[in-house]
Each structure stands twice: as structure tokens, then as C-alpha cells.
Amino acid sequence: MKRISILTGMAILLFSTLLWGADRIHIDIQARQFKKLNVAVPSFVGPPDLVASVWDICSKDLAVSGVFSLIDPQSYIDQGPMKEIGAGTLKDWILIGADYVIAGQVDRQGATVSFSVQVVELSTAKILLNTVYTTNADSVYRGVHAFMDAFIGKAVGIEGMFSSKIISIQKKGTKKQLYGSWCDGTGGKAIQGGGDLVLNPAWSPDGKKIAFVSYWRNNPDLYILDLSTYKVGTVSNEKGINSTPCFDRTGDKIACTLSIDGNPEIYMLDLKKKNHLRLTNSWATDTSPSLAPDGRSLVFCSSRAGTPQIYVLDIPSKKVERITFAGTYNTEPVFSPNGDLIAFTHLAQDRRFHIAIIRVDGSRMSVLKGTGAGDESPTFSPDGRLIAFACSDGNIYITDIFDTMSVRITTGGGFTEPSWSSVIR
């Protein structure tokens, strides 16, 4: 959990916007019903084994999507194999409710992997899209990462976030690694770097960096590994806690908790200049920064009230103001990409840990139901309709801020900490 313990220290309208364009997504965190798209997904046509692996990443991209909901094949009229819908079908899959059908082909030739696949759209009968993407045959979930945001902006008029990916941290043993995957949890692998004992991942605006903690000195200090080179560099390495890293929207500068006046306070780090700027004065613990993406102003958790509660900082006057009063527990503060809403984590009447949103003024807070197993360490997709977040069960999951749904990304356990990139061009 990205944090420092305190003892130590809406949707029609949604829709209706996404489907004309609009630069700009608003999300009401009020709508609470929403139709998603209705898309049936006839098996393909190709080896067996191949299917089945490109068709199982195709029905789990639905699903993390938000967008897309998957109908159950066992209603399908015909099943497939098919790698096209005949136009006299187009009947069968308006009687079962789908508003899109894909079929497709797999096939593989030696080392590389073609995915042709046709998308109808069946409320004008047209070919939504009809496109081969090819792949090396280890990573074939690339070329359905492709389809997959080829159709959400043809669907909706919103840029796919296949491309992104999410960082975290990963147990195994004695051992906490940095274990990077895309954003479906497909081409995971733990990234070495940074020692035995690594926390609070943060990814660089582009992509291409990740900022974390480790204790590979024997004290929490922040570093950078540049993805490029697998180079690691030191960003502070002060007596005490460094920890809680975010990035400002230019990548040169770093929001984090220092000790180095003997209290944790919040710290801006200019990468550039090489100094640092405190920006709290607290007696209490204040951690957990997550900058604006405007940079003007900073959330963050404090333990000034007496519990740990969400603060937001606005920088240029370093005036601070409490947004969180539900609740004696709430941290790890996260601003959405539009910069209108705030993800943390929020211990609810249940006694368990739940994701939360809330408006930057601190008005309309939501809890999320997520697994109900006990959810934390919220991040945001590129676009904020979506949240990525970590459960009690080791995994992590993706879910949506109208709450609508609960997908595993990961299996095995032991991951925490979860931070979701940008588009990565």
C-alpha cells in the first residue's frame, strides 16, 4: 500500500458524449446506470490452441474495457468457427440483444501470427472494421491490444487504452519487485532493478520512466529507473523517509515525502536544478502526494485531524483544505487524469478497505463495492474512466468509476501498489 502509517510517522450522457468525440470526457460520478454495448464474439476460425488463447484475450479486453459487454457464446444461434458474418445472419444476432459481432481468423506461420478480424455493427449493418494485425507468435496479445483500440475508438470516439501499462509490486518470498504488464495483465514479467525491497511505483508522464522506493542502502530512498537503458538513478537519498513519489506533469519534477526536517512533510524535487522545495508545515504526518495535472495544486493524506484524511494543497499560496469527513481512514489520494476527481482509499462502515471518489472540492463522495474483499492503492487509466486498484487477495483489478465491475488482471497473488501509465506511443 503506497502510504506511510500514521504510527510511524451518468452514463447515457457519458455515452452520448464519447460517441461525437469530445476532447474533453466529463464523468458525473453520480450516474449510476449505464448501457454498455452488447458484443457477441463467435469462436475463430484457425489452430485450436491458437484460438483459444487470441479469443480468451479478446473476451478479457471486453470485459477491462468498461465499454464493452461480453454475451454469454451459449445464446449464440451458431457458435462459429467463423472469420466473417454472413449478411443474412445479421438477424440472429439482433434476436439475442448484441449490438456488435466479431469474427475472425488466427493463423500462424512460423515465428509470426496474423489476426484478421471483422467487426458489423448491427444497428446500420455495416462493417464496422475489417483489419489484419500481425504479431510474433509470443506476443500475439499484441495485435488484439491493437484491434482491441481500433474498435473502442471506431465504437465510441475515445482513444483505446491498450496501450497503457501498469506497474507494481510484486512479492515473491522475502523478495518485493517492480512487475510491469499491460494494462490487461498480459506480458507481465518482474523487472530487476532497485534491490530486494522495493515500494511506491510512479510512472513518468511518458511512459518511460518509473520512480520508486528502495531499500537497497538500507534506508527508503527514491530512485529512477529509465526503462530505455535499465539504468538507475538516485533522486533523494536524505537520512530517513523518502518515499511516496509522483511526477508533475512535465516529468522534471517529483512530489514525496522527506523527513529531512525530522517530521514527514510533503517535498517538490526538481530533477534539473537538483533541489527541493517543502511545501507542508505540519506536526502530523503528511504523505502520499498526487499532483494536480494542471501541477497548481496536490492532494494528499494527513494525520492533522487526528486520523488520516485527504487534504488538497494549492501550491502557488500553499493553502491547505480538508475534503475528506466520512470515515476515520482515508489515504492514498490519487487525482484523475481531467484533474475534476480524486480516487483513495476509504475504510467503510464494513470495516474493510473500498476504493472512493470524490470531487476535488470535496463534494459527492462515492464508495465503490470493487471486490469487497478489502481494495486499495487506487490508480487511474489514461482517460479516468477507469481504476485500477490492488485487493486483499494479492491481485490486482480494474474497475470502473460508475461501478459497474470487478476484473482480475493478475493471478498468483502477492502484487500491491498498482500505477497505470499513459498511452505509451
The other form holds:
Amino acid sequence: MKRISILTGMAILLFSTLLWGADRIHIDIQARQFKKLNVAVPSFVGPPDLVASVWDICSKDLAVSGVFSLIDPQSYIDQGPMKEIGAGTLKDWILIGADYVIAGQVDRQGATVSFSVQVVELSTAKILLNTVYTTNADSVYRGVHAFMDAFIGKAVGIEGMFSSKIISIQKKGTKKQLYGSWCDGTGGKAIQGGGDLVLNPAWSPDGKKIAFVSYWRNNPDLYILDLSTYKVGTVSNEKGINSTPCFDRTGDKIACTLSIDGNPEIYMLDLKKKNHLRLTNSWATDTSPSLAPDGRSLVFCSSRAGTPQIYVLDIPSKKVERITFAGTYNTEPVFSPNGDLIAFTHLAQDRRFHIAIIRVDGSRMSVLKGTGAGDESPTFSPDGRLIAFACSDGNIYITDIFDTMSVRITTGGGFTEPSWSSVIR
Amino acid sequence: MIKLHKGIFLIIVLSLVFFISGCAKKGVEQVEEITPPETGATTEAPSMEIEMPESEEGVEVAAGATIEEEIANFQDRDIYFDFDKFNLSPEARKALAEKASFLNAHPEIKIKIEGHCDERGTREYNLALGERRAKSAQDYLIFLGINPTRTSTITYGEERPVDPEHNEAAWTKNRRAHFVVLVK
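Mind sharing the form predicted together with the partner chain? What's above is the form predicted on its own.
Expanding to the full complex; the earlier chain stays at the top.
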């Protein structure tokens, strides 16, 4: 009898290990077993200022890619600038452990800049990419990011996400304003005119508008900034809070928090019909909705069980299901662009806030190491591999869902609440 | 007996002095800025700290206070909450009862109640929590008979800490409802 139970136990253990393993494989192929690819980027040929800025964008893109790792230029055997890789020098790059070498030339002619770039794949000794990117001199970033998108696509088959932006809130003195940069942190600048206290920024799906909270009229109200005209329109200024906007995939609706009916509940604003529909009904605090990519469900935070936890709401039926049970403080959930994962802020056992991820069905929660200094406000990259978040040191960092890195993209501090755009072409 | 009475009287006076001066220093976004009437109080303050519960009696003693002093008192006294909570403690209810009697005595006054949080929670959640705190205070004032039209609420979440430090003492002070007199 004893032997049978031991055998059964072993069988269950083996079976569950197999199941666990089987289920993890499709993530792990991309990730935990994936060694970052080493990329050498010798200096480009061209005007020094331009070369420096293009090289800087390339290196920052590699740093946030989650796939590539820049080899320290100090270790390059030939440290001079180069616009192409000579066939005879390949062994020099292999020797320092490079998987790819990027060489190129930058030219400025009037108001245009051209970036002629060549990527050599050392495992095959072939030219992976050989393209010229031409942009306006004031948007060099666009050309370099288009190149990096093509590079990551050709090298590992991932759709590039470098041509996307991150908007956050920047504290300047006693004021808080919108701040936007490319997702690698380059080209950052403040967007003024939203009032003295701006919070909860969120991108429209086409990357042309930003919804946000401002205390312009001495109440937390919702506004939309149109980035093509820089005009701001009021979206919701109901009595009480109007906060945590999240666009649906059409850009015509915004899920948000309103307290017009007495306490904070989740509502759907229809921007065209100019009405709002209440989705939750609880005595507790319901906030931070994030819509699934198909728009049929949303994830939100509620304190209805006594502590803030994450819930998924099926919009047609308004049925609510709790998905987090670990910990006493789980807030700010966001849906991944693929709709399979939810990232949120979790008060972990070390008594610090960490970014955590969980599947939509509530399984496989994992707490990311992150900076370890207190991380909050997660936002997914358009390809769903990366997560930007705000650290308690006042800077924005990028990690990946496999927890392999923590790359700072801002300097100086004062930054909170990042929101990652779609790819902007 | 007489000596003892003198002692109690001294404690009440000193705690009142400490109360007025101590609170005026941490005033935030006051509509009226009132300078503390006494200056020598700071040296006595540390030893008087344990006598703080007496300060309610101190307020009673200040019956002859001017309207400006009364408003300063009203605005300077925040009520405090536990982490992630918006229920009212017995001390908070006591403070609100005093605020209600002040409002009853001055029916022309309208107030705004600000709900605040400490930095530890997350921003989005704290924005909602701050509103719950302001509403708790408002609901209790209404329960005590204050006309709802005389009160309004606003949440600042964790955006307006009264103490910018990152420690328990600061957090305790920052989890608060703050009261602002709008119309005199």
C-alpha cells in the first residue's frame, strides 16, 4: 500500500513537471534559455557630431532591445570609424565574441541626413542588411529606429518596436508636466501646457493623441492632447475624480475611473456619442482599467476583498473575476498587447513594490526583480516583450517579461507613470 | 491643591501654545496665512509633546479667539488615516465633531476637504484612496448635521505630501484629510 502511494506520488510529480515544462517552452525558447546576441558597433564615418548622435541612438536601442548586447568598443581590435566591414577582418570580430557588426556612414546635406548602414552576420559571414535611411536633420531618430527595427526583424524575427515612444510625467519644481521621448529614452522633451499637475498619461492606439488627468480646473479631470495640433480638449469633468484613462483599440472609447455615483467605479466613455457607461458596481474602490486588445474585457484594480487586488471584467456580461491572490497590495494592471499577460504593481515579500506578471486566467504569477528599489506603473512595449516602469529613484527603466535586465532610460529623476505607445511610422 | 491647579493650568496653556505654533508651521495651501501669536514656544515644545492629548481642552480654552484664529485652527488640524484605509478613527471623529461645531457657529463658511495619501501606495490607486478619505470626512460632517452644499471634496492622491521625507513619521502625517475654508 505504501509503495503504491509513493509510486502514485512520483507519477503525479513527474506528470506535473512534464505539464509545467511543456507549458513553459514557448516562452523559454525566446527567453530564459536565450543568450543575448553580441553586437559590435564601431564608430561610423561622417561629421563627428552626427556620428556621435547616431551611434548613441544605436547603442541605446541595443540596450533596451532585450535581445542584443553591445560589445564595449574598447575591446575592438580596429577602433577606427568604418562604413563597411572588410571580408578579411571578420575573424577580428569573431575573436571578440561578436554575433553581428554594424558599420555605416552618416551624411548631412542641407536639411536631410542619410544613414547608410551595413550589418554583417558573423555566424554566416553574410551581409544581413545593407540599406540607406534618409530623414530630416531634425528627426535623425526616426531613421536610426527604422534601421534598428529592420535589424531586429532580420536577426531574430521579432517585429521591431524601436519606432515607438514613451510618455511619462516629469516633476519640475512644484509642477508636473507631460514628458515624451523615444522608447530608448532619446529625443526626450517636456510637453507643456497641460496645467501644473498632470497625471495618468495614456496613448491613443494610433500614437497621435494622449489622454491625461489635469487639475487645470481644480479637480482631477480628463483631457486629450492632440499631438498634431497641440490642442487640448476636455473628455470628462464630472464631479469627483476623473482618472486613469485607457483608450480602446479604435480610439473612440476610453475606459476610466469616475466617482460621479459616489465612489470610484470603472466607466466606459464614448468619445463620439459623448456619454458614459458604468461597468462596475461595488462599495469598494475600483480603478485603473486596462482594456484587452479585443476590447471585450478589461482588467482593473479593486479593494472589494479588503485589499487592492486585480480583477478581470467581461464587458458584455459585466462578470468580474479575481485573478490575484498572492500579496496584500496588487494595483495598476495593464494588458499586454497580445492579450495573454497582465503586468501590475505588487507589494512583495521584501516589503518593496515590484512589477509582477500573471496570465489572464490568474495562473503563473511571477514577480520581477526589477531595480529592487521600488518599481511601479508598468507599461508594455508594442510587441509585448518589454515592460517600462517607474522606479522610486525617479527614473524610468525598461525590463523584459523574462526578467533579464533593468535598463534606465531617463536621467535626472522626477519621472513617473510611463506609458508606451504603439509603433509610430 | 492650588499648586496642582497651577500645574494643570500651565500644561494647558503651554500645550495650547505648542498646538498653535506647531500646527501653523506645517500649514499647507492655507487660504489665510496666520503667523503664530507666540514665539517663545519652540523651546518648551519637546517636553510638552506628551501632553498633546490635552490640546482639545486647549482649544476649548480659546473661546475668545478671533475668527481668523478659529479659521487657522480649523484649517491646521488634519485628520489622519491608517495605511490603505479610509475609515475614521475615534480621534478623527472627535476632530470632525469640533469642525462641525465650528461650522455650525459660522454658517456662512464653506469648506473644501482634501484627501491625501502617503507615497507608498501606487499613484493611480492613491488618487482613488484620497477621494475615499475626503468623502469619509465629508460624510461624517453631513452626518453631524452640516449641510452638504457647504462641503466639497478633492483628492490629490500622493501628489501633495505635507512632509516630503521617506519614513514612517512622514507617511503618518501624509495620510490625511486637510480642510480649507473657501468663503468667510
